[in-house]
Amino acid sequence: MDRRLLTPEGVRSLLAMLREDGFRIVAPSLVGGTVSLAEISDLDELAVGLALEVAPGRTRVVPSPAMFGSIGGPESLKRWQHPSQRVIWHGERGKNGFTGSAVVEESAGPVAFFGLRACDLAGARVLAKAIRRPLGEQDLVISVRCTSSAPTCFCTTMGTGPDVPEAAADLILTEVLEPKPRFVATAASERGAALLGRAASKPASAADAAAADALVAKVAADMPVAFAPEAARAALGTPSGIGWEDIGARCMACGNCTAVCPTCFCTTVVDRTDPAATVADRIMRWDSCYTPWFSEMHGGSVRSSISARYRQWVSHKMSWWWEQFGTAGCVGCGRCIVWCPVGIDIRKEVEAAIERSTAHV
């Protein structure tokens, strides 16, 4: 499709138009001391000129020359695709006894997701396979191609980035800083083309398009391959308790990795009543395979040790997910590395599992 050139102000105008069209806007914002996806009520809430400096177990907000320089905040599309908590049944006690019914979730209106990266979109696709719940048909996606990466990124290993497939978004932006800030925009759907047609833009020159593509290609070329996915699938395909003792001593079983992971989908169901027992709710909420009671059966937990729980999580992500959903459960976003309190690096643990599996060969 034709590629257009937008100024930073032109990009802001896109967001203003989305607001006028009745979209709720989810975009990078400064929330709780970090840059993360959040619903914004005003364009001034955009995290413009900010980035996240990340490492295993560490992150901080730093200035960025890019308008949208942040990668890998704690929130992914999962919170909108698979809410962390929702009432699925509601009952009340009345004059004629206790009555209840399932709660049908009502849409709060279409959402425009702005600033999504390739790994975010891949995470949404993978999660949709598991929960059979893609983004809403009325939702609109404006993605940003990665022109830089974090040391915790490994999307090239998982084949999910850094480039954005045209079929994954409505409008794709590439931020180019030199010699002056500008965005090369590609409309990837009719809705994206209509939105772009209303913005102040001009045709992108061949030089502009080449500069944008070169930035993305450099990110891909510079990102080291973390491990061989097929080798990981084979190595982790058969459960083995050998070699996981060290991870059991370091892992806190806090569940941070499953909370920030864009594809973890496990839930539990709890019941809640008011003190007078007149109202009752059944609530579905996120759970984690790191909690001892997640696999509890008569007699106790199936996976009583932390090492067994970590092995279960990483084996499911990298191997067993293929049998269930025809793809890996990991998209290489690196969130689990950054937001782990003790900085456990899934790449190193997978590589160690591969080495153990081939040690006898």
The other form holds:
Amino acid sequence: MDRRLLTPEGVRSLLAMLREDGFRIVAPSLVGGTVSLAEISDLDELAVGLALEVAPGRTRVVPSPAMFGSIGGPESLKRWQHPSQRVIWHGERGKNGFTGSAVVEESAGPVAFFGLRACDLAGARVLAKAIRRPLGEQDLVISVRCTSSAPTCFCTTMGTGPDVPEAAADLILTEVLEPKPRFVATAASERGAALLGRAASKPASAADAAAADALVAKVAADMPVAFAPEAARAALGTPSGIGWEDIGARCMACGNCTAVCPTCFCTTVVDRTDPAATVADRIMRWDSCYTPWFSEMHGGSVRSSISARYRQWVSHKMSWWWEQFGTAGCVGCGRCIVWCPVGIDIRKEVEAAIERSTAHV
Amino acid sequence: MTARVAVFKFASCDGCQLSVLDAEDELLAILGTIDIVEFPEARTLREPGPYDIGFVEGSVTTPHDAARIKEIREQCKVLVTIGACATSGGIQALRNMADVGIYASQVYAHPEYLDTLATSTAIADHVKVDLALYGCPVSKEQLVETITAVVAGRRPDLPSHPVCVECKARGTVCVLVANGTPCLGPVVRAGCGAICPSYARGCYGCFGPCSTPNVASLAGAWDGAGVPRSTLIRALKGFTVGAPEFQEAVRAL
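Switching forms now, from the form predicted on its own to the form predicted in complex with the partner chain, please provide the structure.
Next comes the full complex, and the chain you just saw is listed first.
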């Protein structure tokens, strides 16, 4: 497709147009001392010129020469695709007895997601398959391809990035800084083309397009391959109780990894009633395989040890997910590494599991 | 038929009883189904048992308390402990790791008049407890939820997972990862709604340990944030110092 050139102001004008069109805007924003996807009410809330310095269990906000340079914030599309809590059934006691019905969600309006990375979009696809809830048809996706990576990134290992497939977005931007900041834009859908057509842009030269592609290719080339996904699938496909003591000592079973994971979809259901006992709600909430009650059956929790819970999580992500949904459950975004308070690195744990499995053959 | 509800006080500051009073708007709705017949913080008239639900605030610190809680248990169909004192011995359980005689001599002019135990212990150390509400003070929402659930005959929604689960559910950014703010959240029981981290403060553990706390690992994260071990030990010796998991962790650190 045609590639166009936008100035940084042109990108801002795209967002302003989307706001005028009635879209809610979800974009990188400075929230709670980090840069994360968040719904913004004003374009001044965009995190511009900020990046995250990222390490296992640690982020710090730092200035960035790039307009949108941040990678590794805690929020993925899951927050909007699969909210942390929602009422799925509502009942009321009236004069004629008790009546109840399923709660149909009301849309709060279409969302324009801005600044999504290849891993974000892969996460949304994997999650959509698991919970049968894609993004809304009216939602719009503007992706920004990665021109840098964090040390926690491993999208090339999982085959999800850093390039963005055109089918995944409406508009794909690539930020080029030298000799002066500009964005190479590719319309990836009719809606994306219509939006781009309304902004002040000019055709991108072949050199501009090549410069943008080279930046993304360099990110891919520079990112170390962490492990072979097929080997991980095989190694973790056969449950083995051997070798998990060490991770059991380090893991706190706090559930942060499952919460920030763009694909972890498990939920629990609780019933609540009001004090006057006239209203009842059935609420679906995010759950985590790290809570002891996740595997609670008659007699107690099946996975009472933390090491058993870690093994369950990583085995599902890397192996059993394939049998369930036809892909890995991990997209290599590295959020679980960044937001683990003790910096447990799934790449190293998978590598260790592969080593153990080959040692036992 | 209305449920007869009683609120009892042991060694405590009365803050959890105030949380009961603070739930007045919600309790008005429930007053058709419950009758609060014993509540020293709120009324002088006292009615004898038996009671359908008994809420117990405070810890056991005297021989008299130790005998009284057994009588109360016999009078209550459902016994619910409320707050850090009742569930883990409270801040006064600092004496468990010290000599109560020295404490008493520094506080009281005539400590010889005191008849106190060497330890401050949780209610569950003395009698069977049916439900426990944690926190200093308890969460009003959990209190109302518990009364509502018991009256309705359903299981109350009281999580035992760490505070982190609540932070992430509400979308609060991790203060430990993003700012290096020491936070006990990963080892502390949820239920408060993750109040402190939502104000960019670390959790200081007033709900006590979660179901499987791994304090040794969290200590490494606090080290990484440049926090001295003495600060972590102080944090664990707070309102839930009497919790066995925290006492063990303090000894090991």
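Take the two forms, superpose them, and find the largest set of C-alpha atoms that agree within 1.5 Å; that set is the rigid core. As the structure is a computational prediction, the values presented were derived from the model and not from experiment. Residue numbers count along the first chain shown, from 1.
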> Do you see a C-alpha shift of 2 Å or more at residue 137 between these two forms, with the core held fixed?
Replying inline: no
> After a core superposition, would you say residue 277 shifts its C-alpha by at least 2 Å between these two forms?
Replying inline: yes
